[in-house]
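One chain follows as structure tokens, the form predicted on its own.
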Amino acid sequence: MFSLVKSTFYREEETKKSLCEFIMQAKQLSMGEQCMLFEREFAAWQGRKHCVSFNSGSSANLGLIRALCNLGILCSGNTVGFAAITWATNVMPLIQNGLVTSPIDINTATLNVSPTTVLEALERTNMQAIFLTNALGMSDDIASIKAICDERGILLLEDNCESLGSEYNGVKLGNFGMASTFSFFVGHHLSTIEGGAVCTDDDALDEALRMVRSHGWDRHLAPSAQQRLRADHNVDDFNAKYTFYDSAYNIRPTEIQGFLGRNQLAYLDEMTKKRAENFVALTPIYDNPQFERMQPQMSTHSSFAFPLLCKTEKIKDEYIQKSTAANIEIRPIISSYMPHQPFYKKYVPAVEHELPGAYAVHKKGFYFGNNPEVTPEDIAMLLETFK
């Protein structure tokens, strides 16, 4: 069976003994030293002053998207325009904080939303914030969607839970827009089991997401926000614990999400490595004809998988039929249309204006897993399969 993920973790084995020494020896499990080391060294490999830890990249989505409200930075009613193409919690934060969401269309080629769609989208609506997805680890064209969003005066926010450790031009996807989420799901580039991050350069959003992932109070804030905080609303050190300052969760990491994320990040640039020459090997598969050509404009491509956009209907079916006879486990293309899933349907007006690409993927695509662990076998077995 070649499935989507082969292990847990990478260097599985060796992993998993460091984490039962660490669970034997550690004094404390709940949120703490281990889960502030992460955090300083994710901020420093990703490029970016701080780095949020939450307890999945669905919760970073959510506590990004309140801690924004929190500020007055997004207001209810506001518009948040999204990938058509994107999971699920992308789209659900906004819905549940009151804003008002418009899908923007995909481009076929690389899968993500790209000037030209987001320009299609502002002539039919004013929007105030953008959130972006980096599907499958790839971008269209980022820069020129930052400076529009730049001109405008559009807040943009970008979901890179699928695309960590590529770039575009030499920068980091997760560092064009004011905040970036990230996921640290077992699945993803780098499991902690589950686990996620949001990362920023924005000084008041940082102490926000802090708040907003631990029920609102100031315990993990640096000292000088707490006596300000403490000040401003005439709190006395015996109840300054237990005192709430804005709405907020409780969505915290955990010590072992913390560890985990700490002895994987040591691997992530050979991970990223390897999953970039496992993608460039499949390439030969876009000369199939029955398939349309991807064509990633990343300077550093850590694929998340490979996909696959065939010409017809009829060509995807045959090849999930081949798929499932070769034992390869196959997937829609992340959540495929948005506006046709149920909850969307349920919360949603339906959308009036066409979002051709994005609804091609959703009939015509499919893709397969790609991973640090995939093998020369596995690459010739998957090159005999599709192309």
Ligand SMILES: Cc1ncc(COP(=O)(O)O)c(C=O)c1O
Contents of the next structure:
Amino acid sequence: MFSLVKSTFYREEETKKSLCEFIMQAKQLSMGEQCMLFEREFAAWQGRKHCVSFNSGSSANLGLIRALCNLGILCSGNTVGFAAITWATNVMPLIQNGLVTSPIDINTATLNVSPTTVLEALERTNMQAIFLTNALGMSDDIASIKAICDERGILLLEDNCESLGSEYNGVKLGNFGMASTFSFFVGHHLSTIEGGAVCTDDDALDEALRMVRSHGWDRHLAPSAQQRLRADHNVDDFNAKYTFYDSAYNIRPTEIQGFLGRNQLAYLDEMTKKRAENFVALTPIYDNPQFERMQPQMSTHSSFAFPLLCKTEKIKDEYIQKSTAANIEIRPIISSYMPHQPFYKKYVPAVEHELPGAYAVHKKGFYFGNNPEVTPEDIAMLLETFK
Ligand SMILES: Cc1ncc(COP(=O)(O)O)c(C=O)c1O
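Let's compare: the form predicted on its own is above, so bring in the form predicted in complex with the ligand.
Zooming out: every chain and molecule, the one shown earlier first.
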């Protein structure tokens, strides 16, 4: 079976052995030193000032949106645009926090929102923020999207849960918005089994994220921030232990995730390189006239999947059968058409504008996996099946 995910970790056996040794000698397994060290190392790798880790990418999204609400940067009733091709837990926190959501269509050649689709959406709807998704290791012209947002005073956020390591014009995805989220779920680019993070250069947001992650208390803040909060609220050091300053959750990672993050980070550049090489080796599939030609614009393309957009629904049905016969695991392209998702229909009034790009992807798209352990034999078999 050519499955989406080959193993839980890169260098699985040695990683599991080190994990066992770590657990046996660790004095603390709840969030502590390993998580802090991972955050420091990950922020340095990503090239951002702060990294706050969470127990999943979904929690990173939830924590980010709540933290922005706590800071008053987003307010209930604000409109937030999101990519019509994204994951459900990109959109759910917006709804849960009283924000108005507005899907932005995507360019089928990149599977991502483009300057054109963003401008079309802004023509129609006044947005205070855009929480875009860098889907399947790609972005469209994200530098121009940032310029549009900067010019109009629109807050730009990136859900980078699917694109860790990808670069646009030499800039890592996740470094265009005020903040970006990451997932470390098995099968994504770096696995801590479950896990996630938010990166930002903003000090106030970093503080709000640390509070939102952990009950709304000040325990994991810098001593200067603790003193300021305690003075503002007239709280002594004893009562500070159980003082809760703002609306929050408990969405912390554990030391196991911190340890695994540090362990796997050492291989991240190697994994990115292999994924990018696999993608290039598979690109002749796009010569097949039954598929639309994807046009990734990435200077580094770190994808955990290889997307295919068929010319017709009939062709897609045929390839679903072919993939099953060849034992290749395939999936719809992320959450496909978000306005059709039952949760979205339940909580959001019907979307009136058309999203033809996202609809085409929903009707005619699928992907198979791409990971650093793909072998030359796997590549040959995939070319044979799809080319
Ligand atoms: C774009 C996007 N955002 C968020 C998530 C959620 O990440 P997690 O599975 O770590 O909760 C995913 C998951 O696949 C995703 O694809």
